[in-house]
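Shown here is one chain on its own, the form predicted alone, set out as structure tokens.
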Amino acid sequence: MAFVVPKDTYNGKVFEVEIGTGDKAVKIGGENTLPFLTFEGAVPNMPVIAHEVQDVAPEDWPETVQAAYKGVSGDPVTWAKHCQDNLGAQAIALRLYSTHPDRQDTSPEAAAKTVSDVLAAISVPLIILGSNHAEKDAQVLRAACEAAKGRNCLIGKAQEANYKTIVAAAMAAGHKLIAMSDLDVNLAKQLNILITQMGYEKEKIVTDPMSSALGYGIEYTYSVMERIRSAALMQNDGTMAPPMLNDIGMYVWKVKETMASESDLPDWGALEERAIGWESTTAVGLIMAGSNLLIMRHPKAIETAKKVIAELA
């Protein structure tokens, strides 16, 4: 007797977002199965993988993931087209990493040309962060998205302490929006209805459930997205149904494992290959969770992730 793959069906379907213009737009989510389940039912549009970019010189990232931008990482727009021309970037990631009070505590204005800048170097679609510093990201992106108004890109972070400002900015810019809260189901939901009572489509939300490193609580991170997954499938909610975003470059290019010399722990092996196998092996573990949207940090740590996503597709 042949064998019968068993397959469910689901009532709910996860929302496709579209970021960018013209033909190097993206689009993310639209899938109506869980991750790479092709045969249950239709996956459009794989993960995209975006290039981190920061408006000031990388200087407290690791030497292995700095040296992968030697030269080119002093300036914000030759670093993000020398992502995009060189290295393939499906899309770049602007991290306004100076505004932070802490750090240079640049101008909005500032940000708001650094962000003009970059948008007239790359025709890829942009994402454009602010350093997660409530108080001052909403000063930050509202100038932000004023400044990219016409070039559909993703803005974030909205969080619970800020998301008035931003969510009005980027509706009145015609922005997708990131709603990012603390590894929590229910807190994730609370934040999206409250965006979507301001006026703001829940259509055009891109859900940040916040990331953690391989090692580091990977395995509660990948939890919440399955639930937040299930209950856009399973239960059709449709405050759960926006794409999901994982933000990790941020979170693995701190940990031991990745900074550690060969010297101090020899048995760890050699700390490049190591490092951007942490890099890498947190992507496609997020990616089987059910991320629609990656920003990353190494090259080469993309170029695997991608591969993976090659292979899977």
Given for the second form:
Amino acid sequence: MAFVVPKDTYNGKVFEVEIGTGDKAVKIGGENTLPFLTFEGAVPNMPVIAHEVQDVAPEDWPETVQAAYKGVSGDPVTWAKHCQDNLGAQAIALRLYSTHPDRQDTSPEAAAKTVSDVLAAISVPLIILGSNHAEKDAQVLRAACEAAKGRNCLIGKAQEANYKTIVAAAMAAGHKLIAMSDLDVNLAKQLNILITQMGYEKEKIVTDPMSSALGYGIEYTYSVMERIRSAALMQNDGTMAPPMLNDIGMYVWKVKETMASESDLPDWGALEERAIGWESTTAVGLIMAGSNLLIMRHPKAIETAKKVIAELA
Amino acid sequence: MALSGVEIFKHLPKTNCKKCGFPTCLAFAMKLAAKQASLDSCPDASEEAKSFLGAASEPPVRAITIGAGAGAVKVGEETVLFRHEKKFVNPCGMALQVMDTDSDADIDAKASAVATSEIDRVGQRLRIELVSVKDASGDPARFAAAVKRVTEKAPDAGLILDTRNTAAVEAALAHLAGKKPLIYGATADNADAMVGIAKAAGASLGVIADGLDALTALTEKITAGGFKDLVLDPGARKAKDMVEQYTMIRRSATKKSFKPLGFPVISFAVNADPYMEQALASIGIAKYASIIVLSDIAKWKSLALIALRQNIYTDPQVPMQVKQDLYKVGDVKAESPLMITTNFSLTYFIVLGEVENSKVPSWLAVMDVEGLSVLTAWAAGKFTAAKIAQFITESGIDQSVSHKELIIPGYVAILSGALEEKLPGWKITVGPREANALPAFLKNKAAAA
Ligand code: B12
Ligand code: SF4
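Right, and the form predicted in complex with the partner chain of this protein, after the form predicted alone?
Below is the whole assembly, all chains and molecules, this chain first.
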């Protein structure tokens, strides 16, 4: 028996979404095969990594990753420019964390100003994230959309509880949209349908299936992603065909493995390497499951993820 | 691999003699396909039919066991491409590479690192199981000496003999009686001799070829001689080749019933950049490698790989669970605080860890909610006031605990009123939402008492 390459054919295709403007714009998605299987399909765009930047100093981040941005993280503009100019960021993800009512409760206007300032300083694409407070995000992201008009940003996250305002704002200002649901294939599909029913094109959505860190539920995210991707390709389900985003930094840099000292847990080995490796391993796992865009924190973890992506081309 | 009735029919005598008890060979074939009959019922079935159907009932990826006794590692036996279809069966084995040119001290250190690699994760004791000794010296005596050293320092580790030299394999096997190593391995040039050696030693054999055409030709040649304990190396070393080749192998085996590639895969993640090595190993774990060879197993690195392997290989239908029980944390007394949580392993071990951190001896009541997290169980109606009350009442907690104060997770604060109603005489205290706030919470409580 001779070996015959076992090719599958798919009738579906992941939508290709472009974010940003000018020669720094990036495209994600567009593949018509499972991750990196170019022997049976085309993978026009490789996964992209966005560096996370916050509108407040990251005082609650673990020491290992805080230290990596010492001297620049006090100000979002400086921080974003540093990522672009010194770390070669392909995109920046600005989290408007201070707007959360339990934090500084920064006003939508002030948040919009931060967005304008960051945009003025960078040419790479910008992802604009709220603080994950459904009601407040609706107001904040509406203001942010307006401030970022013309820059083709990726706005998020629209969730079942607040999608209407955010969708309308993104549509009016011509931005792309992150739709996030709670780790469930049907909920992801449902939200995309609700959003398109408002007249927003499904080809402009990026799905956030909800991430989890290695060791803390990554298998749920992994399988939900594989199922979403299979639905898009095999069942040619357009409501499941947006590219997928994984916002992993916020999950990874919360778990004990990225914080506990080696003296407390000698079995776990060196803290700095362990923490960085925890983020890059989480990233690689989800890249295997079909991630198109990742939001990450530690420069060294990002460097590893990029090296892997280069080897996957 | 399941065969259709028509495929089976092709191998039957086609005489419709009815001796099997069915009116036609085709009817019998249909019953066979449905696993409602056995080929033994047809007295005229040919040897060819028997071996074909016998092979068809084997798992699409052959099981291979490396090592013997308590430390034996079984890999392979996989049946699907996606973990949501069905649980991945046998977690991949991980191996540390030792060079026979390493100093004795280095060999000892590496072997000891494997021997002491075990860690506890979510209640499972997990480890790096294998040592791969590479013949870098070209000297059989030196190779055998290195192998011997490894077996002394890491007696429970399975062994991979990484050499193409039959003399080196034979020299090493002298120290490995009954140990069933993986000989890695056979190439087109040495296959006949290697098969003979592996057979005699009860060892399995790695088959090395450049690409899947050459690999197919070589495994067909070897299996034609009746030897089947094989492990495949198609040569992939770069991320892209690993994903593509391993996917082709798994697909050929499970979806096309292609026997020549129906064996576990060995993958080499070895890389000068430790983070990159970790990343390449992660790709192997996700994408169907059954054995992964590493150049170093620093604890920080293997912790993440062991966690990823555990995650990928858990049953997607059945969350990992712990037993419903009243657990003692620390040196508890009847007056110690009492907390409740669910029996999802992840939840239990996170909470347990933080209660231990607090150094405040406590009772932890773990309720069976079919392995769901606190909020998921609540949303699924399995962690309700009525059910918690019933659990507390029937568990016999009052035999061990003298007070009537129950601390509940902050995320289900909403239950406190209903719980007080359903548990007359009990005081319900709402704890913090996140377990990492438990040490401060418990210490404050202890100080106030
Ligand atoms: C993974 C997940 C699932 C998995 C199940 C995983 C599992 N084994 O439980 C699956 C996909 C199967 C699932 C299903 C459902 N889920 Co679900 N799921 C989640 C998710 C994403 C993570 C849950 C998790 O693993 N957490 C980690 C564990 C460790 O957390 P934990 O048990 O709460 O423990 C923490 C604390 O509670 C605390 N703690 C624990 N015990 C104790 C004890 C004391 C004394 C104290 C002080 C503290 C404490 O410490 C821990 C760490 O801080 C959450 C969203 C989220 N990010 O939380 C939704 C979530 C829990 N699910 C939800 C829902 C609604 C469901 C479904 C009903 C529908 C759906 N969305 O699919 C089904 C129900 C399942 C069923 N059988 O019917 C909702 C719950 C609704 C709510 N509360 O408002 C959530 C919050 C998502 C959401 N926002 O809608 N889910
Ligand atoms: S006994 Fe065998 S040959 Fe006879 S009918 Fe049954 S299957 Fe056919």
